[in-house]
Structures are given as structure tokens and as C-alpha cells.
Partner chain sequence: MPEMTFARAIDFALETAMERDERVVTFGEDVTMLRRDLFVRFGPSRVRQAPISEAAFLAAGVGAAMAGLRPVVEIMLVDFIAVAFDALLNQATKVKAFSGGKWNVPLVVRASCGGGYGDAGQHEQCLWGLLSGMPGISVVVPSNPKDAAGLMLSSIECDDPVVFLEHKLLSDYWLDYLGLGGRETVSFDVPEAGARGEVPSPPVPVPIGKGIKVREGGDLSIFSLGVSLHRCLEAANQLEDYGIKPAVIDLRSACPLDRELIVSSASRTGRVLVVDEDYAGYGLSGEVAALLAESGVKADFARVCTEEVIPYARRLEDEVLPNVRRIREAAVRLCALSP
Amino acid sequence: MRPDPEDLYRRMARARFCEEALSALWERGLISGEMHLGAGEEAVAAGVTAHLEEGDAMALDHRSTPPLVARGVDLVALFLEMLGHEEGLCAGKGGHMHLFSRDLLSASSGIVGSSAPLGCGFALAAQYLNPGKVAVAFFGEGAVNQGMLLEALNLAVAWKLPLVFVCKDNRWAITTRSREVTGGRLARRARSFGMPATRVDGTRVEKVWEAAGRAVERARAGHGPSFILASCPRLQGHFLGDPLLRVFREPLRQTLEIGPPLLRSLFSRPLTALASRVPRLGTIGKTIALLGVERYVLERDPLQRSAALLTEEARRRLEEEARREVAEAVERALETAGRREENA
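As in the form predicted alone, what structure would this chain adopt when taken alone?
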């Protein structure tokens, strides 16, 4: 069986345009609180969800919208949830980090690492109540150092659960380079528990599709869990309005805003601490530079890379369909929430 490039790109385009719509609503002040979007993770979401069927479950992290959208969640209900409306996916009480869908057997949490034990619960239920069904747990590489996630890896192997662990490796744990706080290699760590682990380029949807297909097939056959380590970018930073990326988007304004406080902290008393403060200031500069290179120089956009699998006509058609569907969902949600005029 070969991947369907149009189906995969459709899933990715819908997810990306939903993220863009959520960003626009947040910028207008219609969505409150922080927004942790999954722009850059679309190929991972599409490649995995393409293998899921009715009755399969997903345990999600705080960047849950791409898998939900790629799986086919009701877009109007999703937008209404973000707007805090009672007709939203979770009656307006979950927000973007705590989304639940009974129809899709999916649940997300803002607690780092919690998707792994939740995935074990989904998989255990499938093992006893619905054999042949599987669960998938999505999380970031920063979560793999959480104790509950390591315990979940152990239990999944010990109980031979039908579970696929999907680690989205963007190499950053908020503002800390993940390798600076992680010992060893994550794929080797997963293999040490006794499960197969595969590294894959998470910006190549066809590669993710292949790896996920093997893992899901293994789980359905009752052979236990697998681990997929997919490298992918974090295009919006840790959250919308990430100050480290704003330096590149608004260099003059941000220099004037953050420069004086940094200089004051550098020369504050006691001056004897100046020698230790200079390297720390250099670390901040290095972090900003690394983020800028990854976001604006390397341009590892999975949507652009996946477009190469299609004809230009097919790409345009799929994008137009996805944009129209998302725009109509936003319009209906705003109309229902009584905020249509604010979107003008």
C-alpha cells in the first residue's frame, strides 16, 4: 500500500489553515490566554492519523489541534471552544490545551508528559474491550524526561499494549535546548524498554506515514508498542507572541524594549558579579540567534516540502478547498458566538 499524497496534503492544509485562523482570532483578542499552536507539526499529525480508524484513540499534548483537525474534528465546535462558547467542543471550558472529543476518542492535557500514561489507559481499554483497535500518544521531546512518561513506556511493553508513542522533536524545551538537559539518545532510550524505535524526518509526511504504518500494524496485530521520534520545527515559537521570535519580526521595537532592562541587569550591583553576568547575556543572544536561524533561515516547513509530492494544480485545489472550509467554520463560529462584527 502506498500513501495518498492528496489525502495527506489535505489533512496538513486543513491543520495549517486552522492554526492561522486561531492565530488571527488570538491577535484580535477574541481568544484569551496563551496559545501553543502546532504549526510545523502537520506532517507528523497527518502521517499518523492517516492510519487511524473509528475506535482508535489519541492522547494529545498541549499542541493538540493538528492531530484533531487531521483526524476530522468538527471545526466549528473547535473554534467555538477557543472562543469560550458553551457550544464548543468542551462546552467552552477546555480552551486550547484541554480539548476532548468523545467521537474521536481523543483527549489532551497541558501537563507535560501526561499523554503517555493516558495513551496507556486508552490502549489497555482497547486490549480488553475492543481488540484490534490502537491508541497513539503524542508528546514533545522535552516530555521524555518526565517520570510518568518513562513509567508509561515500561508499562506499555510489560503489558504488550497496542500503543504508538509519537515524540515530536523540535529540539527546544520552551527556551532551553533539549540536548542540554537530556542524557543519551531518545530512540535508544525507547529501545532499552524492549520496543522498536524509529527516527524519522517529521517534515516529510511520506516518511512519517511509512513509519506510522509499521507501528500501527504491529499494534493492531497484538505485538505491542512502538516509538516514533519525528524531528519537526516549532514555527511559532513556544507560544504565539514568543518574545524571542519577536526580535526578528520587530527588531527595532524589541531592541528598544528589551535592550535597556538587559543592560541595567548587567551593570546592577554588585559589580563584582559582572564577570558571571556577561556569559549569561551571551547565552540569551545565542538562544535568540539559534531560534532565528531555525525559523527564518532553514525554512523546514512541512507544508512546502509535502507540496512537492503534488502537481501544482492539485496543490492549489486542495489549498483552496481547505481555506474555504476553515473560513466558513470561523464565520459560523463567530456568528454563533455573536462576534461576527469583530472579525471584520
Given for the second form:
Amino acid sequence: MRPDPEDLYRRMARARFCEEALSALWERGLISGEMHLGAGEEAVAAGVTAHLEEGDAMALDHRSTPPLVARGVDLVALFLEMLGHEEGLCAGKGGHMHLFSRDLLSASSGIVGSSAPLGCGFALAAQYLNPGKVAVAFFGEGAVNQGMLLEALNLAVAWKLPLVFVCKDNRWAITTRSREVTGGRLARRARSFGMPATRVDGTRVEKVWEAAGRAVERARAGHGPSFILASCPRLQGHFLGDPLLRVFREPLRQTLEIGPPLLRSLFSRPLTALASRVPRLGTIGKTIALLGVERYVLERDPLQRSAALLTEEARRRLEEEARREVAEAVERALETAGRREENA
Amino acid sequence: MPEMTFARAIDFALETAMERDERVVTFGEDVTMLRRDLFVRFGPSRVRQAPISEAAFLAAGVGAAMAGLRPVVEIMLVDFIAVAFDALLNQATKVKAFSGGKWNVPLVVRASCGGGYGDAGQHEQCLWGLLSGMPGISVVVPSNPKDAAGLMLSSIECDDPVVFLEHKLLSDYWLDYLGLGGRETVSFDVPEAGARGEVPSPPVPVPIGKGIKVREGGDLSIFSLGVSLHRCLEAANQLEDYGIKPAVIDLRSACPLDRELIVSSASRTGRVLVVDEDYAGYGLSGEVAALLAESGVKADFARVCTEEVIPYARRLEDEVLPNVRRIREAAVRLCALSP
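Shown: the form predicted alone; wanted: the form predicted together with the partner chain:
Below is the whole assembly, all chains and molecules, this chain first.
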């Protein structure tokens, strides 16, 4: 089988434009709470969902919109949910961290790591009720130190579940560098449970597509779970308004907020401790600087990288179609939401 | 007395305790950033960042406390404590009893709690009722900076496990982090008297299990804590228009309850309203009713609590969490029962 670059790029473009639309709605104050975007994870979402068919399940984390959009969730219902409207995907009661689509057998959760055991359950039901159907569990590399996730890796192997674990490695667990709190190597860790694990460049959709194809095929054939470790960027920080990224966007304001208390700590008594405190101040600064460098200098945008698979004409056409579709969905959602306010 | 924010008051108390006692350490997810001022001052051996592994690092807190440290373990949002429940339910709270009183666990669990900013019911719960149900634990819920500092100090000084809950509507950095994100297009109903105020320097311990009457009145006793306390005070002002003068009591600790204060106030007014942002069933409000019944106090009783999963949509959320209108209406109904 060969990938269909147009199909993959369409999935990615729709997902990206949805994330951009969400960002704009959030800025306008129309979305509440912590808005974690999956901007940067589009190639992972597209490359995996391209292999899914009706009856396959997805267990999602707090960046759940790209897989749902790539899979074909109703966009108007999705945006109405974000607006907290009763005609939303979950009647306005779930919101962006708790999106549920029974039609797509897809559920998300804001509890880090919980998608893995949930995916085991989806896979168990498939194994029993619908042989040949599979489940996918998406999570970040920050989640791999949760006990329940590690238990799920073992459970899936022990029960030979038709499950694909997709670990999106953006290198940051909230504001902590994952490597500072993670022992060993993740692919090796997954393999030690007795399942195949593949590392892929998660910004290259064709690479993700290939790896996901092998894993899904193995699951469908009843040979058990696999693990995909896909590196990808976190283009919008941990969530929109991430205070550490604001350091770069509004340096003066953030420095005035963060700076004085730090200086107070630096110079608190006993002053003899000053020498040991200076490097710690450096640790804070280094973390913020690294976050900025990775975000603004090193990050590779999966859409740009995948555009090379297409002719310029095709790319433009697909983007225009996706942009129009998303814009129309946002407009219809806002209209519906406005209608309610006028009636109230 | 210096004026400070609720959030600063808590860290001020923690800083004071760390300065006085080298055994006091703090760890949890992101603490290098969240407690960066303490990190710079005390260093990575006392302010330690943890992986997203609540079950492991909270249970490690229990072991560390048993072996001589006085850890303040941060669970970012109290909702996440579900991941680590064994550490409290079957470990921390059992040690003293199982060791015949010979071994204790001086552990503080610090977590943010509460709603009102549209984050829905996986990130906005209070859970102090659930936590208080375990024998062997204390749970404190300050409503203002002075009590926040005082209760943090008492929690650290306590020789047994204490859960310290920090309401996100009162803590400016949490609200900015999770709710505002630097936006000026959203606003929240933040009780000013709770978010900022005078704090003695050095902070003065507030005894765990001691409530305080914050408003005098003879018609009705309103018991509350945390952000709801401020909603009660607002409702009490409105109740004056109905000719109702309620006493308002800040319980400050969900566990243990201030039995003496609750009994004396309820006996005097004969009417009791519990306003609790936590769930209605099997929790604080029922516990107050049981305590009064056991003490032989005859009082009319009502409660305003959270009765369902907290929804995402903010207009729905406003109705689900205790609000001033619901408190006022419940008080009026209660007073009409036995005029």
C-alpha cells in the first residue's frame, strides 16, 4: 500500500485550521479553561487516522481535536461544544478537554496517562465483540511516567490486545523538560514490555503513516499491541496563554512579574548562600530560554514539511478547501450561539 | 502587617517553615517553575521537580515523612489526587493506627481546588468531603490570605497528614495560568477580600479544626468555607433586605470540624444552612447535620452544594456551583419554615 498524499494533507490542513480557529475564539474570550492545542501534532493525527475505519476506537488526551478532526468529527458540533452551546458535540458540558464522540468511538480525558488504560478497554471490547477492529491510544511523552500508563502497556501485551500506543514526544511535560524526569529511553522501555516499538519523525506524515500502517495491521490480525514514538513540536506551548511563552511575546510585562520575587529570593538572608543561588537562577532562565529556542528557532512545522509531498497547485487547493470548510463551520457555530443569546 | 495576595501568603508560610526547619522539603510536578522563588533560595534538594507520577511521588512523600522529613507534596489540582489515592487512603492514614501510635506521618499535601473559570469537572472539584472521610487525616480550606498563611504553617507543624487546599479563584497565579492566560476578554467573580489581604509577619499559626464567626446574626447560622464563604457574605448582605440577619461561620477546616462552634451557633439560631462547593452527597454538609443531630441540637436544616458533574459551559457552571442567588433563596425558605 502507498500513502495518498492528498488525503493525508487534507486531514492535516483541516486539523491545523481548526486549531487556529480555536486559538482565535479563545483570544476573544469565547472559550474558557485551559485550551491545549494540538498544533504541531497534525502529521501524527493524519498518519494514524488514515488507517482507521468504522468501528475502530480512539482514546485521546487533552490535545484531542486534531485526531477527531482528522477522523471526520462534525466541525460545527465541535465548535459549538467549545462555545459551551447545548447543540455542541457534548451539549456544552464537556468542553475541549472532555470531548466524546460515541459515533467515532472516541473519548478524551484531561487526566494525563488515562488514555492508555481506556484504550485497553476499547481494544478488549473490539477483541471480544468485533474481531478485526482496533483501538488507538494517544498520549504525550510526559504521560509515560504515570503508573496507569505503564500498567496499560503490560496489560495490552498480556491480553494481546488490538491496540496501538501513539506517544507524541514534544519533549516537554508542562514546564518541565521530560528528559530531566524520565529514566532510560522510551522506545526501549516499550520494547521491554514485549511489543514492537518504532521511533518516527512525527513531523513527516508519510513516515507516521508507514509506522501506523504496520501497527494497525498487526493489531487487526490479532498479533497484539505496538508502540509508536513520534517526535513533534508543541507549537502553542502547554496551553494557550502559556506564561513561559508569554516571556517571549510580552517580555517586559512578564519580566516585571517574575523578576522581583526572584531577586528577593536571591538576596534573602543568609547572603553567604548567594553563590549557590546564582546558578539556580540560571536553571530557571535556562529552562525558559530552551523553551523559547525550541519553539521559535528549532521547531519544524509538520504542514510545511509535508507540503513537499504535493504539487504546489494541489497544496494550495487543499488548503483553500480546508480553510473554507473550517471558516464556514466557525461561522455557523457562532451564528447558532448568537441566535441563542438573542433569544434569551 | 504587610498586605499580600492569597498565593503569596501560602508561599510566605512555606518559606518561613523551610527557613526554620531544614527537614521541610517540597516536591511535585513543575515546582522548579511554580515555586521558582523557593527554588532559587533553597535549591534543588529541597525544591524538587517530579515527573507526572502522582502515585509514586505522593507515596514517596509518605515514606519520606516516616523517615524523618517533613514533605509538602504538591498535587497540582486536587482532582489529580485520584491517581495517587492509595498513598492517602491505605498508606499515610494507616501508619499511626497500625503502628500502635508509635510512628507518625508529618506529611502535607498541597493542592489547588475549586471552580468558577470554566475548566469543567475533571479540574474544578473540591473533594474535601471525599478526603475527610478517611480517619487519620486533616483537611484545611482557607478563605483569605491570613488564614492561608496560618493554616499552611500549622499544616507543616502538624505531626500527622494534612491536606491543604488552595482555591483557584483566590490564587492569582493559578487563575491566570488556567483561566485567563493573559487575556483581557474573560473575567471571573473573584472575591477581593479573599484574594488579597493583610498577613502577620512572621505568619501566625491558625489552629487546624478551628472555625471563626465572621458575621454576627441571630436568625440563621450559615456554615461555609473557601470561596463559598465569600458568596455567603454577599448573600447575607442581600438577606438584610428580607429582614433576615444570618450569622456566617468560616469553618476553615473541613476536617476536623469545629464541633463546639457549630453546636453553639446552631443552638442559638435554630436554623442551619451549609454552603459547600463540594458535592452534596456523603460529604461536609451531611456531616454538619449528623454532628448536630448527635449533639441533640434541634435546628431546621438546608444546604446549597454542588449536586452534579461540573459542566464546561460557564453559564451552566454558574448554576451548578453555589451562587449568591441560591444561597439567598435557601436562607429565605429556611426562615419561612418556622417564622
